[in-house]
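Only one chain comes next, encoded as structure tokens, the form predicted alone.
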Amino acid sequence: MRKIIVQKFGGTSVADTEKIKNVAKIVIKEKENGNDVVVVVSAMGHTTDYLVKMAKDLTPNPSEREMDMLLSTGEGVSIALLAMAIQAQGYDAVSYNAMQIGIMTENKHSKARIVDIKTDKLRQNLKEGKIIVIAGFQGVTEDGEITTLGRGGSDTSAVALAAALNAERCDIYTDVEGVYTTDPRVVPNASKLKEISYEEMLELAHAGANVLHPRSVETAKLNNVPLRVRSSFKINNLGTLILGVDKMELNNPVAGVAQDLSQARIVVCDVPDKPGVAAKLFSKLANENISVDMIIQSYARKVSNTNDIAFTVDKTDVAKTVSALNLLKEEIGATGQIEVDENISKVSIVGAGMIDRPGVASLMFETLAQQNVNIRMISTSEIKISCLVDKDQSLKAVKALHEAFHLDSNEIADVKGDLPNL
């Protein structure tokens, strides 16, 4: 039985007709390897940014429905052109948008989640030997409304298709050669990882690494779909394989360092210190489809019996968050101000090898202290430690942590997980 390989190409990979021809060669090479191929493509280059700008030129607050109608057109151009490029090389290819295939989503605009994918048409086309090119980033509701999946939606489309088709693997082609220990633009001697676990990649994605969107990694993990991050321009480089942690040998306590400059810190001051208040606050934000990341609650003030609740949200959600909280303040009895700070960065270390490994947190905090970086909030998981710091100290923090955990390309091969003495 022929194996199914799902390939995804981002906007930079299909930015012009020459690059589309290059993508066609990569697709055909996979087909010639004896595999069935399903290709997911994003809109060309900066098409989405251009469409957003046009909408904002017309109205500062375009409706989410009409934005989905507008933005979903970008991928339609890419899929048709790529199918033509493949056909020009003598191979049978066919393009489909989400509605034609049946990529079904929940009834939400701009950040919809995939709930089902119809595979009958896909399997019939594969049986006929066709290469299938599908529009990423978009879906359709049961009542025929066009939706989009939000940031990183094409990655999610590709992984969801791979899961639905029981694909052998999902290859994410991009303009980088794989997953690095940190952003190589920040630390030039960052190491490219040969492999990384779903868990580590998910935490890095949530922490600000922009290689893959968290939803795509989460979908891959839930469905046990192996992912490979590869370069569209260096096709002989196998990139980074993402798979289950049980299949990996963990030598290093930390796999990578990430920074996230896209978050804002919100503080709701003088909140009554009583049961149910936090539940009401975060339920309100959830109902507004606002995702919250780091959360901290101060000790109660004995005189007023109040505390402060601080948390982080994406900067794009700040206005909506403040509006929702202003409506809620009277209901929960909050008497203080709502403070917003966008001059912050989340810096994180991630590694499945840090489980039951003492000294990781202390080394992180000591390293930041030595660099005179003040920590404003801390959150942890089993394989991640995140610190909120001032934006202008973020790069310094990332570089220091990358060095402290021996992640430089000339050191990583020699590290066996031992932490230096403090």
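Residue numbers count along the first chain shown, from 1. Take the two forms, find the largest set of C-alpha atoms that superpose within 1.5 Å, and that set is the rigid core. All of these numbers come straight from a predicted model, not from anything done at the bench. First, how it differs from the form predicted together with ligand ASP.
- Residue 382 is not among the residues whose C-alpha shifts by 2 Å or more between these two forms once the rigid core is aligned; its shift stays under 2 Å.
- Relative to the superposed rigid core, residue 29 undergoes a CA displacement smaller than 2 Å between these two forms.
- Taking 2 Å as the criterion, residue 55 counts as shifted between these two forms: its C-alpha moves by at least this amount when the rigid core is aligned.
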Given for the second form:
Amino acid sequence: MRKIIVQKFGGTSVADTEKIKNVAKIVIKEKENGNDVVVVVSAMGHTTDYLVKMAKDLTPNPSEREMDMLLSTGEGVSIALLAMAIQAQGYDAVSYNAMQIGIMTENKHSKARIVDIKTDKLRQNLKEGKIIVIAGFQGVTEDGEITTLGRGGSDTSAVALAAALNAERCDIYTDVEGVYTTDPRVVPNASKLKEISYEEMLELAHAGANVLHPRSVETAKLNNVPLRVRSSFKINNLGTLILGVDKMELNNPVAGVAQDLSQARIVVCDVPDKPGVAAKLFSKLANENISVDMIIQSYARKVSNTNDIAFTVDKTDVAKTVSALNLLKEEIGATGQIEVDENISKVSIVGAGMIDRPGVASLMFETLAQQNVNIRMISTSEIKISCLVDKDQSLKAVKALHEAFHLDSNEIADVKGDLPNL
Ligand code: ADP
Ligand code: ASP
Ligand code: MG
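Right, the form predicted alone is done, so what does the form predicted together with ligand ASP look like?
Then the entire complex follows, led off by the chain already shown.
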């Protein structure tokens, strides 16, 4: 049986017609290798940003339904152009949007999850020898409403299609040569990783490494889809393979460093210290579809028997969060201010090799202290430590951590075999 390869090309890879011709060549090469090819594309260049800007010029709070209607149009342009470019090379290609195929999502606008993908038509088209080009980032609900999967969501469309079609592999083509130890545009000395585990990649993506949409990694892990990140422009480079942790040799305690400048910190001050308050607060936010990341509750003050609850949310959710909290304040008996700080950054180190290795956290804190970086919040998982720092200290922190954990490109080759001293 012929193998199915799903390829995904991001905005910069299809930014103009010359680049679309280049993508057509890569697609055709895969077809010529004897594989069936399904291609997922994003909107051209910065189209989505431009559409967001136009909406914001009209109203500060556009409705989520209309935002989805608007943003889903970007991918409609690139699929048709890519299908034409492939046809121009003498190959049979057909483009589809998510509604035509049935990329079914839950009934939530702006960050919907895919629940099912209909594959009958796709399989029929592949049987007929067609190359299929599909719009990423968009979906449709049972009621025929158009949804989107959240910014960067085309990666998730591609992996979900690969899972539904039982594809051999999902290749994410982008503007860098793979996954690096940190964003190579921020730290030019970053090293390209030959491989990384789903678990580490998931944490890195959540921590701000936007080379992959977090849910794409989650979907790949869940369905065991082999995932590769590679360059659209240097196709001889094999890129980075993302695979199960059991298949990896863990040499370095830390695989990568990431920063996330897209969050804001909210503090609800003087909240009564009694059972049920946090439950009420966070269920209210969950009902509003607001995702909360780091959470800290301070010790209760003895005299007033109150504490402060601090947490982070996406900057785009700040207005929604503050109005939800204002409605809730009285009900939970909070008497203090609601403080918002948008000048923050979350800096994280991630590595499956840090499990059971004391010294990783202290090296992180010491490194930040040496740089005079103040830590405002800390959160950890088994394979990740995140510190919230001031935005203007973020870059300094990332560079120092990258160096302290021996991730610079002149050092990474040396970590094979012996573990670096912490
Ligand atoms: P696309 O449009 O192809 O989806 P994105 O801009 O979403 O591309 O993702 C690619 C970008 O991710 C790179 O240009 C790079 O700046 C950024 N990035 C952040 N962290 C990393 C990392 N650890 N490794 C590689 N790229 C990273
Ligand atoms: N075009 C969408 C965005 O810019 C989806 C994507 O590129 O993955 O967020
Ligand atoms: Mg992307």
